[in-house]
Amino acid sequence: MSRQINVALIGNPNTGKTSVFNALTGLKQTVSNYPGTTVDKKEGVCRLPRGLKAHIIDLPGTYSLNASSLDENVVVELLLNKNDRNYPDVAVLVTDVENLKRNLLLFTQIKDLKIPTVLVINMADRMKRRGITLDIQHLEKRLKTRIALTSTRKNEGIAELKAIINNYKSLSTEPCLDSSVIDPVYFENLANAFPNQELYKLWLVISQDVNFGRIARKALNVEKFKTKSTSELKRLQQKETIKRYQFINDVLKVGQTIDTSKATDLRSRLDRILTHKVWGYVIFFFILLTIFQAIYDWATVPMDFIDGAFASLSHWLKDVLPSGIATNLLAEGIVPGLGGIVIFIPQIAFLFLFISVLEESGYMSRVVFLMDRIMRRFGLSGKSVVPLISGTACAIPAVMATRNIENWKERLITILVVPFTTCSARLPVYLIIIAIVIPEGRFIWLSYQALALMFLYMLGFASAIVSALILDKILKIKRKSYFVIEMPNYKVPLLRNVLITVVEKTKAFVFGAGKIILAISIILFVLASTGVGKQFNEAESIIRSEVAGQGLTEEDINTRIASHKLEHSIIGVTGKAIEPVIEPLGYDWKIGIAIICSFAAREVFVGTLATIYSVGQDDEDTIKNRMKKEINPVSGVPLFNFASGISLLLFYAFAMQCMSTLAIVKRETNSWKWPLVQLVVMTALAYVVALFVYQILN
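Keeping to the form predicted in complex with guanosine-5'-diphosphate (GDP), what do you get for the structure of that sequence alone?
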């Protein structure tokens, strides 16, 4: 008569559980689902010496016993329920030698449940290359367990593991550390109320998220003992995690040595350089510099082509179509509006090409790691780097990407500061203004214009970080979190993945932003070509009598009439109304209109100006040249000069001009308070900075 025991394979995802499972069971396995779920349940049989038969379950990957997903709940439900027919006689905790510290958190929790536990340290074949050595004896003593050092790839250590399982009766069931120290009084009360239960199990049942661990909760009926609020429980859980990591750090200090200078694999050598305290930042900086330079050098040709093509198209349409309101709408409203979108495709595509290559290659995770050192000091987490970098695409996905940040305070701060990073919508504004006001020379191989753009991106990040620091001081929310990063291996980016990202992001820009830009272009055209009152309706006769006898050409007169009409159109009147407010910043009412319109979305700025300047213009010219020709009516100097250009750039760098971002922040923070704070503070800051800079430069 053979005896059978249950063995559960438990561990973080990707530690090699399934590989160990295969090594133990061979082909004797079955796959089904856990009742009521779609989670895979793999079972198998392993024959051990002395007639012992091990029934082995490969449990879903889990990071801790505080379930946060259905997969993890399967593990928690099983381990909390001694009556389950699969309740393990032995837990085999599989860890990855390269991530031992993170993996051991779960181990210490399982030990607290007093289940006989074996520790498998897998992927031993990678130790030498990573410069890792282990003191197994020390680890066994401190962790109160037996250790099997395995490599399923080389089929090593499996026999030892079988032998340990076979001797499961001699495994210690003593916990590694006393978790009740996190709140001794509470734990003592618990122990008194349920004298027959494992203390740690009670704690797990009580502190589990309401959606998980239901079976055990029902069985134990702890509800009436739930004297602590959810936030108190969360705080205690964090305290517990910290205690555990302190213990693990302490054990690994002696038990594990990682001599990265001895590591020989390419990955370690690359890591050593790319995350170096000095070189890491220097390299990151040069990569950024190269990207911005490339955006400029490579995109100029297609951009000039597009710019010219749309100008010709407008002109051509006017020639071939019968003159009238519909033709004007098409040639002066829709086509320039479309041109204002299409022209940015080359630069946006190049930017995302680089970002996705960095992500795909694995380099971005090194940046996250590198930046964590700095981010911590500013109340952010290393994980905030991803939203901040995604923010260069669009604040909306970036705000959504903050969901990875576990700690609420760090998450809120990240959400609040993300709109400072330079999103692709600001890019068009920057590009056109830089092209007009920054000279074309080069400093060594870097053009001034590329440097200016890079400066604006840096300014975005810097403002985000400084505001984070201020928010960290102001917000009265407690913060304590552990940051564990997954470092993927380096790989040559898959061309397909990169191209998909580029196409997707570009499409999102064209169809997301494009729709708004086009709609606003049309509205603007209508508002700019309708007006009320004598000045608008009789513009022609007013101007003609004004210039009579001055010997102007017919073309000049037409231009005068058009601009007189524009000035007295609905939009001109509105722009003028806000002129007193923006005049100290160096702007005129036309820029005022563009600013008002860009509160819907920033990228509308260029399209708006394009539309405004195209109205009534017959000559074939690019938007850029038209903007260059504008004269400030007050001072008589070019409207877009160095002082007003820089002032505008800075205004756009700081102002919160995006209704969609405000909407998403409202959704993610579940209150109007935070989006309103963003709107008011950022816009006020933008105004003050632009005012200050213009007054100094002028």
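Provide the structure of the form predicted alone, given the form predicted in complex with guanosine-5'-diphosphate (GDP) shown above.
All you get below is the one chain by itself.
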């Protein structure tokens, strides 16, 4: 039986910590939340020699143990609580070879907690180009640890790192320096008051800027130890930081040599272009256009294959399985419902691919810096761009990402406007409606459909910005904040990291949506196959008497019977009840049912229509073809025409169609007030805009 140890992966942002995590765990990783928080927790498994298994926790990036954000709180809480099931047997501190001085501050703090700590100096492949040489023996001696020099790009040093982790019990737990010298009398009194506790642990609990450590404070009873004011504690924190940097400077005088003549100026030249007050925006806009064009062009072949495969699967199931309710449920309910989502995997995967490349290359930080100039005018900060851009994947992690915004007003406004950005769950809705109502021609090299998708993304972003401006005027919350962001070095994206990100995020999207869609598909099929009253139960005799003498084929008659039964089923009656409300928008009762069901998750819209339209239809028809054939019974024109299609696109562009987002907003704001405001305002706005556009275009 293999033994297991806990390994905490810790480091500053942009040190390549995720690359090290991926190199150690590969695809054996999961993402969840820390208990009681909305902070992402990445975990993975790594097998070590002699049957040892490492449970690796990739902790949020932090600059020091003086916590100032929710992310940093999580790191400190774990390192202080030995009773936590994830408390590390060994800590792996990942540093960037080009920013070693700054990164070592966190390392010396963790060493003071007497946790066995490995120092990883990452991106070693950049040393020669940057003129950096390291005296590893000197560094190991002064820092009292083992050092792994790694390059995840070249897959170097990972085996050595695994060997050091495997022998973690041999690591020294002696601190690098005596931090109590900043105020010997105070720390002596603290040690006397709590003789059985680690001194630096006590100091961290007492000196934190935010009240995150209630459990630790209660257990240690440090609330009674109030010999210094808050301002005095802050001054001691500053003295501690200075003392640590003095030690680090002394170590690096011998341990690190930098030949500045070898440093290249490529980064500054690129920054002058990519963050230019004019060309920076032009380049960013061009990159977005390219992404959306590629999403359409590259995904066509795999999407056509998936589309045909699911249609064939449904047809094959009806041929080989015995007739009955179970076969109909599988072939006409579950398979079309799931097919309506699986078909969009290629386009969603490409979206995640491009976002991952932008983040890995270091360009996304430049976008954040660039957009701060605009954001300030609308009551936001440059850091709001991160949630707004990550909202193109999913609004839930985007709302979570606002925790890095220190000012409450800016954070609240960002939370409230993030759902306007076009998330990947909207993408299936947009793609299928655009494919039906927007022609396939091109303007220069860009297709009309790609331009339509680009417009919807820009509309979402613009709506978020305008809403932020309005909220900034309405909310009477004082604010005073400063924008600080680190510009990481440019680097060629690591293929392994990009692929792992694409696989993990696409898998999370598909399986997360799939559970909901599977359940809703079954419910919808049952509701569409069940009815009460004469119109449903005697549908066959009613239709046959109506079409007698018209010369229709048996297939046409069966189609009319199925359509009549669907209209008078439970789902049909429900849809008819809400039809008067949505008819002015150009929708029928079927679209109404899909809109209601999609409140569980936007992507359910397509799966719902796939399930509804598959009842009694030609098995070889795909969902898109069925939607194209749908006729408005009142006007006699195609139901999905340009007017109704644009109306539906704009409805989803503005509507809050996601109960999970509402739940996470409630959790982040600790109030039902704000999510309810979001729901009411966004739904009303979506209805009014869709109504106005349909009436004008129609």
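For clarity, every value in this text was computed on a predicted model and none was experimentally measured. So that the term is clear: the rigid core is the largest set of C-alpha atoms that superpose within 1.5 Å between two forms. Positions refer to the first chain, counted from 1.
Relative to the superposed core, residue 678 undergoes a Cα shift smaller than 2 Å between these two forms.
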